[in-house]
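One chain is shown next in structure tokens, namely the form predicted on its own.
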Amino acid sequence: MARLQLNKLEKIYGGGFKAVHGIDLDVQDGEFMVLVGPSGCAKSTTLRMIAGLEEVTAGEIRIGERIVNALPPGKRRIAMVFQNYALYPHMKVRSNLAFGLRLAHVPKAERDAAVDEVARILEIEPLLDRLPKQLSGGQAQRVALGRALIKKPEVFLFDEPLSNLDAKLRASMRVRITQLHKRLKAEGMSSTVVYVTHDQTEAMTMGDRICVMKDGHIMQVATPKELYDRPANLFVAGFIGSPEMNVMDGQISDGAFHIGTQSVALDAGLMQRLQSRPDQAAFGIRPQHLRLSGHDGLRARLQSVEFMGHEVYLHAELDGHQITSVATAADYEAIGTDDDAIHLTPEPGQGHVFDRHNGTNVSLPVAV
């Protein structure tokens, strides 16, 4: 059993800076849980609770049946994959795999032939007899995965793990992680996994779910697609999505939302699911969403364009609003512009409505 409970889980520091606000979090058992937010949002701090790294102030840590907040990292059973590592250079990769296992006196045959099934899980047979120095940044990565495999724990507990590699080896290196998770869960093996990142790319490419955070508060948790199909909130709209999404202020009557001197019509199933009509009011649509037409829909300034091969990222601006649109070349190359005025229409069903009072898209379906 490895589910991982935070209840009102809360961290101040001396001085009474509140790092972390009473945030609730329920990781299931097997479940790959991503936190994904900008620097200072109290991710690493919360991994760093649930290790047993940082004393909690207040609330509730619970793996599987047992309330772990008093207990030391080596009896929570669980396993850290740090960014920078970690091994000990002066030892080879072998005994660098075997040291907790020495730690514990695990007898000498056991610890080998665990060794040997963790290097063959991770394909890292030929470097067992290397030192940390000749190994590159992914291969020391997976030795440190490994290293965490090796202890069986319930939970596994990544601090931005592939942060220090290179762009292609982070691509890599995120298949191999997903796939060891998958691996684990259909072998029946502890496979609980809670991943920080400030990258939303490996939030949304790795995660069952994720756990969106700012300012040590939980914005929302979520599928990665429901996070970029119904983000709760400006701020989970803002940071989830690449490029981000559109925002325009404006106002609603008569079935359609006014930016400045143009509107875009709400279909009535957007007006229905309007919980409430804010009185100031923010239109959001995705890039993608945003399609460049010939003559209808709203006349935008073209501004720049971003050559992205298949894509074309267009910048544009809209009654005082810098707006982006993502089109095909072809459909660029075709339809052209005229002396920089572009016309792009919202796809029907994929606009949102946030309250710019609290931020909240008061858009979304009311939950029953």
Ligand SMILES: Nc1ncnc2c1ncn2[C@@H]1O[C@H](COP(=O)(O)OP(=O)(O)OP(=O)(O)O)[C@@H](O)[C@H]1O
Contents of the next structure:
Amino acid sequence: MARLQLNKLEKIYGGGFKAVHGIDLDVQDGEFMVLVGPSGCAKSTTLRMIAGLEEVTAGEIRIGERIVNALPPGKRRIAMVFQNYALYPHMKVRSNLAFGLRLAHVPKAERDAAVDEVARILEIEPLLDRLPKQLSGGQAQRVALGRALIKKPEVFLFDEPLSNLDAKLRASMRVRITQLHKRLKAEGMSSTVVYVTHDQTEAMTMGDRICVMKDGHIMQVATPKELYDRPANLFVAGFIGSPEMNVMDGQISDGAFHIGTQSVALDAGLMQRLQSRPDQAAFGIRPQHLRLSGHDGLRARLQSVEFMGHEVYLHAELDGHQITSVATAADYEAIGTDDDAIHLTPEPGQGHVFDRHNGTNVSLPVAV
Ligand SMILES: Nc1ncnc2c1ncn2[C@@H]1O[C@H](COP(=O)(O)OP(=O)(O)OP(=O)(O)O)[C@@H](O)[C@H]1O
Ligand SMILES: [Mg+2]
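For the form predicted in complex with the ligand instead of the form predicted on its own, what are the coordinates?
And the full complex, kicking off with our chain again.
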């Protein structure tokens, strides 16, 4: 069991490219931390430095009380699960699981007991005498998890472990991994996790907290709910949530936000929270909070409608901005649209104001 701390961690690759810009991250003992961000933002680089597979340029990595910068991967008490889990094809599942312990000269009786325990936890007992080629993708991924689990590491590191699986299997493995994490925690076993993904659904559903990265910088570290409700900047606002948050440029005056020829009243709560009044501002509102209304509200020109079952996504143009509103199918039918003009009203208390210069959300309550 261990806490993991990154202090001013930096990585400059051989060619001089700075991939990680002195990041600080504190993962609590037993916490499930997700690193998420677009391709190239240095999620894998960060994880590989924690694992000891990549040299640290500057800064410090601490696992529990130990600074591990100089330790080889085998001495760090970590286990890693990759996208390409590569089981040994000529070995049965049982031997694949026990392989690491055999290398470490663990006696056979102890190895067998460890294999049995891991197989029980992962519910793969019926698969122990099969070869990898006799497993489905999901079963093989569970065996790969088992190989990590059997090492009883202090920290589990996952790098996009589910990205090779189809959508349905990914969804069920997602649940399995979070359940496994809860179970390990309940049984008092080590369960600190750093899980890398570029999939925001995985991040939102699996993480106790999420660390959003961009270009080797951390943009925000928070719980899924906090990231969704209180994004610190335009990048996080756009990255978390689906469909993406609507962002409209304009100015604030007289308690309203002016977008081209139209304006939207800013509620008293939001006005009070404003830490500054940027001259170039952006109003942000999630599609779920932009309500289809009868005749009042912002006028927009409907361009297309996507039926998603009980919801519809209305894609529209509003004073040069491409926006989306999520309505229930029932509301959409009840209000209808004679022509392509629709009216949309932001739900009070749900809007955000961003400073266009640096992207900062200036409508968050000041932290106390
Ligand atoms: N060995 C290397 N030498 C030089 N640059 C590298 C090396 N490995 C990665 N990079 C660069 O470092 C940056 C971060 O790469 P990294 O693989 O950590 O990104 P990532 O967030 O894991 O992306 P993805 O989602 O595509 O896996 C990228 O710009 C990449 O091109
Ligand atoms: Mg990667």
